[in-house]
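Presented as structure tokens, the chain that follows is alone, the form predicted on its own.
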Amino acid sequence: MKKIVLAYSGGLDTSCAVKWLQEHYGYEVICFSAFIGEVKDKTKLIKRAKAAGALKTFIVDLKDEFAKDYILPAIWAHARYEGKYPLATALGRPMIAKHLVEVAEREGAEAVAHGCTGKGNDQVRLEVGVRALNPDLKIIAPLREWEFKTREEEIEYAREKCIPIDVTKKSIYSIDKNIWGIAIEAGILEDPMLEPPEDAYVMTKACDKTPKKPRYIEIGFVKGVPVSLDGKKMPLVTLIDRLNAVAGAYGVGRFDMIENRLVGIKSREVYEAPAADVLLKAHDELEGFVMDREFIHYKRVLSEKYAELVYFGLWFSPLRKALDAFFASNQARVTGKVRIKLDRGHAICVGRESKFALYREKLATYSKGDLFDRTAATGFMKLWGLPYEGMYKS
């Protein structure tokens, strides 16, 4: 019998998709789940997939790979789509596409499937990734084909087919989670004028529920890589997990934005990304401390383009690879530490230190000990303004 590999999250959509693919295409369904932070109970997930009719289920812990090969380059790029979204879901999709193809090739499957909607961005990220890596694989997207028009109808289908699910009609949020952040959609969140209720959030506290006193943390970097928290060295995945807990307790990392999707519509998106918010700010501050003005200003242009490429599903593109090389080229200098103040929803840089710092207090100070040669300013002004001298004289 022909086989298909389904990118399986264990949520409502993909759980229904297992049975639907069997009924409508006659496939033996192999489920693949990338463990990048969103799977708490592997046994439960395997049982759910089996109950839905899966032939096999592979759950692979990819957190280390995700942190090293996807999150770290995004930190170096200071990647935030439209200046806000840290791209948590967008970064995970190309890695899932890569492993989806590997499982399909290993298991002799002729096709792959996913649970993305027809108007979302993830369908692009997964399908472009699959086609870049193996264009011979057939791609099926049940949510673009099946008869269900609402999540309520899917819930009824799951109940009829005895598929165990967690979602109910009363709690109808769609949540996608990995270690770099959480995307929360559906229900009341679709009204852009309504404030997201507190029960929508997973790992951040409301500002009025955070500790009254601020907390100071110190993040250490070696060659651009975050390596320590408050002087204690730890692997990147551990550091991210720790920051999600620490910064989340202070309400840091909530994003509520109107986002321009690739497919052309605007959508209201709610995200949580405490660790991402802190690490992106910390790296940005330290890099600005050790790199020159021309580099920093030009990098901002490239950072925006990089975020677009990732968001638009073009991870497997020559330009993204070239930009990665550019951002990596200066990381040896990004060594030092950054002090961050966590206070009622804010992560504020209040200190930075590096042996490569270009900052010189004796040049910047207006106090005693100032070594800046003010007499040089006259000539500088003359030469700097020379091309424009008399340009608009009437």
The other form holds:
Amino acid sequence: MKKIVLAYSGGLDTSCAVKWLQEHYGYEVICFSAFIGEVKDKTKLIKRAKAAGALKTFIVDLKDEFAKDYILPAIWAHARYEGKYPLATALGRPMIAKHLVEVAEREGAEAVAHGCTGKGNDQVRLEVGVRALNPDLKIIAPLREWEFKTREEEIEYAREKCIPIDVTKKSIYSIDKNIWGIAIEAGILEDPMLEPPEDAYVMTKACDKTPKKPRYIEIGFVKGVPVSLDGKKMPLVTLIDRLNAVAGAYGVGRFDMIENRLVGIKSREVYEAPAADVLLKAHDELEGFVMDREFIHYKRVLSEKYAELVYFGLWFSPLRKALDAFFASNQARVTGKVRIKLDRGHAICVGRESKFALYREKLATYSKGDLFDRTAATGFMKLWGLPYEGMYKS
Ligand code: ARG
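Could the form predicted in complex with ligand ARG be given as well, to go with the form predicted on its own?
What follows is the entire complex, opening with the chain shown before.
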């Protein structure tokens, strides 16, 4: 019998998809779940997939791979879509695509499937990824095809087919979460003028509920990699987890934006990404301390492009790879530490230190011991202004 590998989340959509793929396409369904956020109930997930009719279920903890191969390059790139969103979901999808393809090849499946809707960016990221890696695999998106128009119809189908589901637990929002952040959409958030109610937030405290006293933290970097928190060394995943808790308690990393989706619509998105916000700021700060002006200014343009590529589902593209090489090229200098003040919703860089610093107090000072040759400034200005002399004389 022909086989298909389904990216399975354990939710209503993908649980119905297991059965639907069997009934409509006659596939044997292999479920694949990647853990890149909090670890869900493994036994329950497997049980539900089985009840829906899955042939087998693979669950893999991919947090380390996610941190090393996707988050770290995004930190180096200072990647934020439209200047805000740190791309948590967008970075996760290409990794899931890669693993779907691997499982399909290993299991001899002829197709892969996913539970994305036809309106979002995630379908693009998954499908472009799969096609880049193995164009022979068929791709099926049940949610774009099936007859269910409402959630109630899906619930009815699940009941009919004896698929166990938690109907009561469904959030009023659509949520996607991993260690790099959470995306919260839909429900009342679709009114762009309405402030998101507090119950929409999962990882961050409201500003008026944060501790009164600021907290100072120190992030240590070695060759661009964040390696320690307050002097304590830890693996990147642990550091991210801790920062999510610590900075989240201070309300850091909330974003409320109208975002331009690849499929042409504007959508209202609410994000929480405490660790991402802190680490992106800290890395930016340290890099700015050890790199020259030309590099930093030019890089800002490329960061924008990089974020767009990732958001648009073009992770598997030569330009993304080339940009990664560009951003990686100077990380050896990004060694040192950054001091951050967490204070009522803000993460502010208040100190930086590095043996590669290009900052020279003796050149910058307005006090005693100034080594800057101000007599050279006269000649500099003469030549710098030369091309423009008289240009706007009336
Ligand atoms: N708009 C964000 C993005 O495109 C978040 C998507 C959230 N995905 C989801 N399945 N709820 O990256």
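Numbering follows the first chain given and starts at 1. Here the structure is a predicted model, which is why all the values come from computation and not from measurement. In this text, the rigid core denotes the largest set of C-alpha atoms whose superposition between the two forms falls within 1.5 Å.
Q: Core superposed first: is there a CA shift of 2 Å or greater at R242 between the two forms?
A: No; R242 is a residue whose C-alpha shifts by less than 2 Å between the two forms when the cores are overlaid.
Q: Would F148 count as moving between the two forms, using a Cα shift of 2 angstroms or more after superposing the core as the test?
A: Superposed on the core, F148 moves its C-alpha 2 Å or more between the two forms.
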